[in-house]
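The data below hold one chain only, encoded as structure tokens and taken in the form predicted on its own.
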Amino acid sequence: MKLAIIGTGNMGGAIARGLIAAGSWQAGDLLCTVKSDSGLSRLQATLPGVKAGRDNRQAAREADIILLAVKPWFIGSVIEEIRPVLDFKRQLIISVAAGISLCELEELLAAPEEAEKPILFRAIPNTAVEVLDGVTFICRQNATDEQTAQVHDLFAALGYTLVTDEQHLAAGTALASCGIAFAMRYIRAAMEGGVELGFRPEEAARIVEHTVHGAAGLLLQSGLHPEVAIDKVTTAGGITIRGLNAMERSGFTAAVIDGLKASR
């Protein structure tokens, strides 16, 4: 089984890191490509033992699983490219170009002579597929329940997959993607007061992290909804409470919602 990445910048190499260190593909089945020599260096430097090159057309050949992560721009001269050599009766095409919907990769796909339909998949992930514990949301078209179970198998791999109707595609955007800055702007936020309380930089950097990173673990095991883990360490006229009360009058819920629905 191949798997061809055409295009592995920030989100094609984070997947491929990702794949290699599940230990799910071995490097030498991974076929990734770069636009430009400089790209290729990096991509040898930190992807060794793939298949590295710039031939999109001969990656795109030779694979079984064909991922296209190129910009969303420049999707429609990929497919233009890559389309003489596929094939659709065995191949399985995903894409994870936000914004070029199902219908538009088929049609870009198309061509008059072509009885069968290309096996299609959009996939939203979110860069912490490279330390598996990405999330991952699939939609598909022309595929069946069996190649479907094959995509949904590739990215649990790297974290949490759920298989979805495009429609929430965007919704998922803003939760996951949009949601590591999100998190990541909260973990900064909560550092600068760690150091106005008097730590060192460093140590409150290691002190959020470690604290968000349970937090999210104490949620993931118990299965408890957020606000019934809070209030077994929220305890009457204590601090907790008094500085949550504080965030909420700052508008933390309301900027948290508001900052999704903008994203989406």
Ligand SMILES: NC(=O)c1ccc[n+]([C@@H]2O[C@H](COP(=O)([O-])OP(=O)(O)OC[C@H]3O[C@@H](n4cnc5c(N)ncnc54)[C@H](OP(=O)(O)O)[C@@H]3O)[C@@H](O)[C@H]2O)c1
Given for the second form:
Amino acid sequence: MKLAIIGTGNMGGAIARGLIAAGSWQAGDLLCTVKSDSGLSRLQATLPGVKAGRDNRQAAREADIILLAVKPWFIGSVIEEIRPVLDFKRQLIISVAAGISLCELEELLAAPEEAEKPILFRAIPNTAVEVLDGVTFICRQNATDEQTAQVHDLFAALGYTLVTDEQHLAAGTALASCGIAFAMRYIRAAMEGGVELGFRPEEAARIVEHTVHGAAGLLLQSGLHPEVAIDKVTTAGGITIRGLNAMERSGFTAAVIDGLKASR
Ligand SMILES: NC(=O)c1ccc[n+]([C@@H]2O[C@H](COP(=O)([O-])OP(=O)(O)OC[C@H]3O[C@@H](n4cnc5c(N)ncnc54)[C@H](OP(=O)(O)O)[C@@H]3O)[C@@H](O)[C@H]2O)c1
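Having seen the form predicted on its own, could you now give me the structure of the form predicted together with the ligand?
Every component of the complex follows; first up is the chain already shown.
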């Protein structure tokens, strides 16, 4: 099985590194392309062992699964370039390009007289796929359950993966892709607070990173609602509830929800 990654930049590279780290793909089975000479040098340095190149057609011809990971505004020209070598009977096509719908992709891919329809997926992963703790949303067009399971399994090696309908992708992107930045902003804010409370910046950074990681781990392991888990660490009249209430007075929950709605 060969996977072509057309456009191996931040996201394509994160997926490739994640798949290799997870052990679900051998580097030699990944056919990774970029546009520029500098991109190719970077690719060879950061993803040793993959078949790196600039020939999209060759990569697409050899692959069983083709992952389109160029910027959205290059999707049309890349599809035009690889279209003559695609075989819709055997190849799955996945686009990670934000904002390009399955219908638009199908229109770009299919010639009007073409009887065979492309087996198409949109996947929206977040950058944490690189550390195998990502979130990926998948939706499909013209795909069987078996083909969908194949694409699900590809991303499931990189973290939590949800097959959903296309309408949910914008909300999913806000929650999980923008959510990485939102979570990091909380971490930065807590770090700055930690420094004011007397820790050195690097100590504060590690403390907060592990605290956030641990909080997520506790919820994932227990399946508890966060508020139930909060009750467990909140003593009546104690310091935790004072801190929580002070944060809420400054609009913590409302700020998070407003941010998510603005991103969507
Ligand atoms: N970053 C995220 O969190 C995220 C999340 C979900 C989805 N996405 C989607 O992922 C896609 C890529 O975003 P990115 O942040 O990874 O962009 P990026 O870092 O700029 O990577 C794009 C890559 O595409 C290559 N490229 C450009 N034109 C090409 C062509 N004609 N043939 C082959 N390769 C070509 C570039 O090559 P050079 O290196 O030579 O310039 C670059 O390596 C976007 O569509 C975006 O919507 C990103």
